[in-house]
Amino acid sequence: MNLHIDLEKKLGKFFIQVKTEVSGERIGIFGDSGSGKSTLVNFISGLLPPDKGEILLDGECLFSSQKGINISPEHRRIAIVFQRPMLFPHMSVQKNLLYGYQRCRAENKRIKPESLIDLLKLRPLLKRGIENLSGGEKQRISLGRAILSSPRLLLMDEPLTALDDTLRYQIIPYLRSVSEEFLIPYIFISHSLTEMQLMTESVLVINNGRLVEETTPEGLARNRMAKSQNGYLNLLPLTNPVDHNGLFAYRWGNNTLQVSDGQLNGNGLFELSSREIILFKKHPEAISARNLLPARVMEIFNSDGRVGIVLSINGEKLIAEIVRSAADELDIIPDTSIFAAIKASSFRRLA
């Protein structure tokens, strides 16, 4: 997918002006509330016309103030999943799902409802009414309805904001799998660094109506490590848990990690803040932390006065965060051998 944007609009006292060209299958738009993210989505979808400029999607002009072009939303073949599902309360789950499919032109129908229903695990819900569904179920149906319209681009405008953490990370695999299974590129809008890391491959950063940065999710997380409340968030897929003296011993690549927030019935995705990792120059004689891992320093980077230490731990990557004085005292440079200590309680299970 290739998207060219060069536009501006004044909305009361707010002025948005964005010029960029991005390519890829998983694009993120990141920014605080009120920065202009949703306004930009409305321009792309056709729900809101810019004052002037142009929008091209894969070479097709969707809007041009100079040429007098403004293709209507229903003819752009762009689907949107909003923060709230916006399902039709008088329709069953099945009828909600098929709403977009039935209005899709025959030549554009390329996704079979049965395949999507199975992928999103919606079959047990088809006959139910909307009022009897959980928030996560409603959002899966909203996603399914959008995909069955066979869009050439999917816009997801903070689709996880209204969900609690448990549901949020249950929905993310569905969001990614439908895009990968049906080859539909998407633009994912969020103010969450973790969601950017899990959902995107490149990121546009919007602030006060301006495009201020074009980066990767990794670059975004590193740049905001010092200012973020939780530092850099390492996302660790852990597998094969077993009971270990009241803790859960998981496999992390070729390593074993002891975790307190775990469960024995399956694998999980865990979050670990860079600030929860303590570094030692030498092997400590005794330590209360249940995880002590020999590591090698791969890279060092700066983030607003803090120092990020990229560690290689038996083939796996981890980022720790320390102050500059600590980095100097420990004489940490690339290729240094070091020990990383992590408390079992420092891991937060996401899914």
Second form
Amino acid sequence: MNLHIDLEKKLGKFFIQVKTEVSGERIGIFGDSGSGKSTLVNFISGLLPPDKGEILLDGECLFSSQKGINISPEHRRIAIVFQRPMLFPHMSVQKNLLYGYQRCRAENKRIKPESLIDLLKLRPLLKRGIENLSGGEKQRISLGRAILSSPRLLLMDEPLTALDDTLRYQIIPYLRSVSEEFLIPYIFISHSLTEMQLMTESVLVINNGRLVEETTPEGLARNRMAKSQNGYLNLLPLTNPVDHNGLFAYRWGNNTLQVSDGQLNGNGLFELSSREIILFKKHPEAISARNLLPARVMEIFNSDGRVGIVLSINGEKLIAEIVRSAADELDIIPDTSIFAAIKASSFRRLA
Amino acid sequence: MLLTPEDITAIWLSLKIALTATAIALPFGFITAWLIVFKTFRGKIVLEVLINLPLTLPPVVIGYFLLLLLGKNGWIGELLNKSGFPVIFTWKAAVIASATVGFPLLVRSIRLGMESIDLQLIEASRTLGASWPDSLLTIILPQSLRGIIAGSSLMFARSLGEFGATIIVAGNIPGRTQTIPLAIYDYASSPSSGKMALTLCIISVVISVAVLLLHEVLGKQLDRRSFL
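Can you give me the structure for the form predicted in complex with its partner chain, which would complement the form predicted on its own we have just seen?
Complete assembly follows, chain above in first position.
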């Protein structure tokens, strides 16, 4: 997918002006609330016309103030998953799901409702009304409804923000698998660094109506390490948990990690803040932290006065964060060997 | 029963006029409410004032304006006369009078219903491939049903009670244009017909209660079947 945007609009006191060209299948738009992210979504989908400029999707002009082109939303084939599910209250789950499908031209229909309904595990809900469904179920239906309209681009406008933590990470695999399975590129809008890391491969950063940075989710997380409340968030997929003296011993590549907030059934995705990792130059004889891992320093980067240390632990990557003076004292340079200590309680289970 | 054949005609005529006026006004009321709620255009405020004017004007004034418009020398009246379709002093004039007077009530109720619709629902439908008329029929219309039912009941009830505008444009011709309120007025003017007036009053109450009950029942049904 290739998207060319060059547009501006004045909305009261707010002025938005964005010019960029992005290519990729999983693009993120990152910014605080009120930065203009949703306005951009409305421009791309055709719900709000810019004052001037142009939008090209895969070479096709969707909007051009110069040429007088403004393709209406229903003809753009760009579906949106909103922050709230926005299901039609007077329709059953099935009717909601098929709303876009029935309006899609035969030559564009390429997704079979049956396979999607199974993928999203919606079959038991089909005949029900939309009241009394859980937030997660509603958002899955909203996603299914958007996908079934066979869009050529899917806009996800903070689709996880209204959900609680547990549900959020239950939905992410659906969001990813659906667009991968049916080859639908998406633009994912959020103000969460973790979501950006999980959902996107490149990121546009919007601030105060301007495009301020084009980066990768990794670059974004590193840049914001010092400012962000939890530093850099390492995302660790851990597998094969076993009980170990009241803790959970998970496999992490070739390593074993002891985690207090685990579950014996199945694998899990865990979050570990860069600030929860303590580095030792030499092997400490005895420490209370349950995880002491020999590591190799791969890379060192700066982020607003803080130092990020990229560690390789038996082939697995982890980013630790220390202050400048500590980095000097420990004399950490690339390729040195050090030890990383992590408390079992520092891992936060996402899913 | 104390009802004369003219009274029975008046009852049927009242129902016929109120029903026709509501049915004719409904599509216009729906479109007007939609324009006011969802569209921005020049002169919107003028449209709003014009629509609400019958609420504040005495019905007799409205009747008089309609008479000027539909009468022999009126713009529309002349045209209608030429085409052999005279309206003035027929039941059709009563329909027009009722429709004009009840219209603001209808629009207000539908508008309230429409204003409570989440705009993103409509946006969602548009991005899913629905053109605006499609969205109007499949999202806005069903979501405004409660307002439409409330507005129709109000307007129907208001039409049943219409007096001032009707007597001016349709007259008070027993058996032809005399509705319940006009008949009651006639009876009330003669000292010996108190019972007749009371009978018609009771019938008015019965019809009104029936309309209100129907409104409640339809609303309840809507609640129950809201997802179908």
